[in-house]
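Listed next as structure tokens is one chain, alone, in the form predicted on its own.
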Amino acid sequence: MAEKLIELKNLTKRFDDNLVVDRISLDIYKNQFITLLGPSGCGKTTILRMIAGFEEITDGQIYFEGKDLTKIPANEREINTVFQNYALFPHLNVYENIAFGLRLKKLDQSEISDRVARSLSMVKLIGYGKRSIEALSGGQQQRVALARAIVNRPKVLLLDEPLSALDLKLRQDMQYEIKDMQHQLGITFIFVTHDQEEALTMSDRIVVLNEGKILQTGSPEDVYNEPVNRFVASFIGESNIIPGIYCGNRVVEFFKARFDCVDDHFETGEKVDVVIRPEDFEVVVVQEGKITGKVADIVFKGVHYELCVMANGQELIVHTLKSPNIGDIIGLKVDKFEIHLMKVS
């Protein structure tokens, strides 16, 4: 089992009368890429800032390798942060930006040069040391900010929405590079984002937050396939949420039909929310489908078509490689392993 590095215990933060973080408890392990995911205002950046030491804790504790961090100032924690705006020094060149923290530690010049060179290599900026910050693109500035953080060899790297200012293609490229960098460094990354795709692509573990509370923690696969409530199901990717009744013996009824399922932790007759992802429907001829619907709209998404289908008075989103016509009546099938049941919120 992975070794515990950071423990958050009943962590709470208030700004005046506004409760931003509400008694959060969370264990973070060594060499893990963990993502705090949620909408704006959910408390994720505040949690990051409390771990870094930039924000005072209202209540609760943060333990680092078993030691209480509460009274330890930010500059004495073995933690570095990459900020959303990068916070680079415009009057210093790339080399000096990266070397800045090492000079504060009064390391000798040979070690500084060696560490800066290794960091530049890791972020693929060899030969950029003498460039000015203003001469760099947004993606290159992002790499300099990463290099400045990792050059100090922290045990934890905090990343506060570091890709939000980049264009789509560069953001996708950097997702893979940051994940690869974390593997190479073998340190813990705590990443904050509101972007579900980033979280699913990069994380070993996702913590979904809303209104200062943790709603679900798990692997990307678990959070995507087994959401615990409507908020998580809707926030992590697209979901069709359909009212149903659990019939017992792993059978659920919705749209006036009965379907086999794999969930069994419900009472017979209990109302449930049925979650089916758009890609899990199979479009078939009417005679083969347990669900019948009318195609109301079609959007071509490049690798698939997105259908808006009206079935039993509810709008369903369906992803398919087939291209029916608007107004067509179609059948829909769904495998029992693609039906997920949730408690009614």
The other form holds:
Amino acid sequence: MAEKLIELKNLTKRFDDNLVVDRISLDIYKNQFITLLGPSGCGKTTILRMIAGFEEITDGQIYFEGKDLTKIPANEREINTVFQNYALFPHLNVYENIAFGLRLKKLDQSEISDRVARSLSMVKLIGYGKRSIEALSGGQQQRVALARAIVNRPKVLLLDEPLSALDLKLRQDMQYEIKDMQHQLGITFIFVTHDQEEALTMSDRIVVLNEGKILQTGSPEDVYNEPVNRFVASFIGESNIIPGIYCGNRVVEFFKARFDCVDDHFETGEKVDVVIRPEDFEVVVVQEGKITGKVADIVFKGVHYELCVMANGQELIVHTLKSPNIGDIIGLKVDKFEIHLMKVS
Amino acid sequence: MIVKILKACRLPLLVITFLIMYFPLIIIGILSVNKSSYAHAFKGFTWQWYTEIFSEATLRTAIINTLTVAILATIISTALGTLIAIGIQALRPKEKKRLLMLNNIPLINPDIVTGLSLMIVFSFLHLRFGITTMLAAHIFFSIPFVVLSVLPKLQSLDKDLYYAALDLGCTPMSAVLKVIIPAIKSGIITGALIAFTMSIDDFVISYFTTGNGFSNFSIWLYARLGRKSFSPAAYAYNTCITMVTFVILMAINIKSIKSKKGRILNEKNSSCIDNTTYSS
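Let me have the form predicted in complex with its partner chain next, following on from the form predicted on its own.
First the chain shown before, then all remaining chains and molecules of the complex.
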């Protein structure tokens, strides 16, 4: 395992009577792209601001390379932040914005201009140094914000929903660019977002949060394929959650039929939630499928059709390349590796 | 029909309105070049009064006093008002609202009440009436104006600006000095200009809070109106002030038109570059 860089221990934050972050413990490793993912109000930004030093912690500890970080003021931490609305200094031009941190470190002119030039080229804004901030588009401001942070060579870069103000196309481009940048710099990125797709695309590790608590930590594949509960399953990607009963021996019963599965950490006879992703169903003729349903709706999505299928009184979302008609009775088949069981929450 | 008549009246109405508005200023301008020291007769053109602004000793002192108080009051009230605004902005919404209300009361309070109450306070404190008390009074009534002109600017700033400065290595103090204050510069300048104007033309409050023969221009004028000791150099001084104001306003307008043009050009350029960068 990689070296531990930041350690959160029972981190807690209260605003008046409002518990925003509830005893969170998390290890963050060197050179890792970690994403804090959750709906708005889940405490993800507050965690970030406590790591940056902008928010006092109510309880718990933050260790940075083994030292207690809470004793170090924000301006002395080897951490830099990219803010949601960029927080660029309006009275300074692009060059001076980026050079701001270096000037405070009292580096000499030649080194400053050298480093600013390098980080401008990293964010693909060569030649923009003399521009005023107001003359830049949102995407360009985003790049300046990134350059201003990385020019200081922090050990950790914190990114607070940095892409939320950009339009879709630009956002997707920036996702890859930021991911690339993390590889090039070889430093830890802590990225905060409520966009599950962004999290899946960019992260080495995803931390799913809700109501101030960590629900699940794992690689994008883990979190997507093996969500621990209903919330994670429905927050990350689309999913069908079907009530079932574990019958022992890697067999689960739902929709009045028995299915083989690969999960076995349940008691025989225990109630479980069965998660099946829309793309994991196979549409077949009625005789071949263990599940039978009636097509209630069909929507063309470009690559696939999205069907709404009524089966045993429950609505299922199914993605398929075939296009049945509304009202057709169809069979649905699922591979045993695509059936994921969760404890009922 | 009515619309037509109204439309035809537009230009004459505009001219009449402006004439009424500027009539007093024009009269003062005419009197300032009148050879006679009496206002009711024009006895020929002269620049004499303009040369006498600073040769008439009492007038000269009054003008210097006015400017001294105005400049000091502007500097001090701008500094304090800016800090107060930054403090108010950092408060929670509820506390902020209350404090703003307290800030606004002196603004709507009649000058006569402010003047009288300050006089009572100063005499309670056994202060020597004179330049100090007048200056203190001017600072007192200028601060709320500075606060009011700086606050909107602060509100329009990205609330993370201060944290961004900390993040890049500023101490809290240097974050305010290096980032917040430069970012609200235009609001501070507006506040300073208002403070200066308020101070330079104040009569009522100054009258109550001065003493020991310390008089600014308005007090000097009040003491001499309709008396032998009045000098038409006062008209000349007033006309000068009007001209200075006029020139400053023109300069500000021309500058803002120019910077607007510049910004539109810049936007055009950058959007062109935008398209090329992202479409590739």
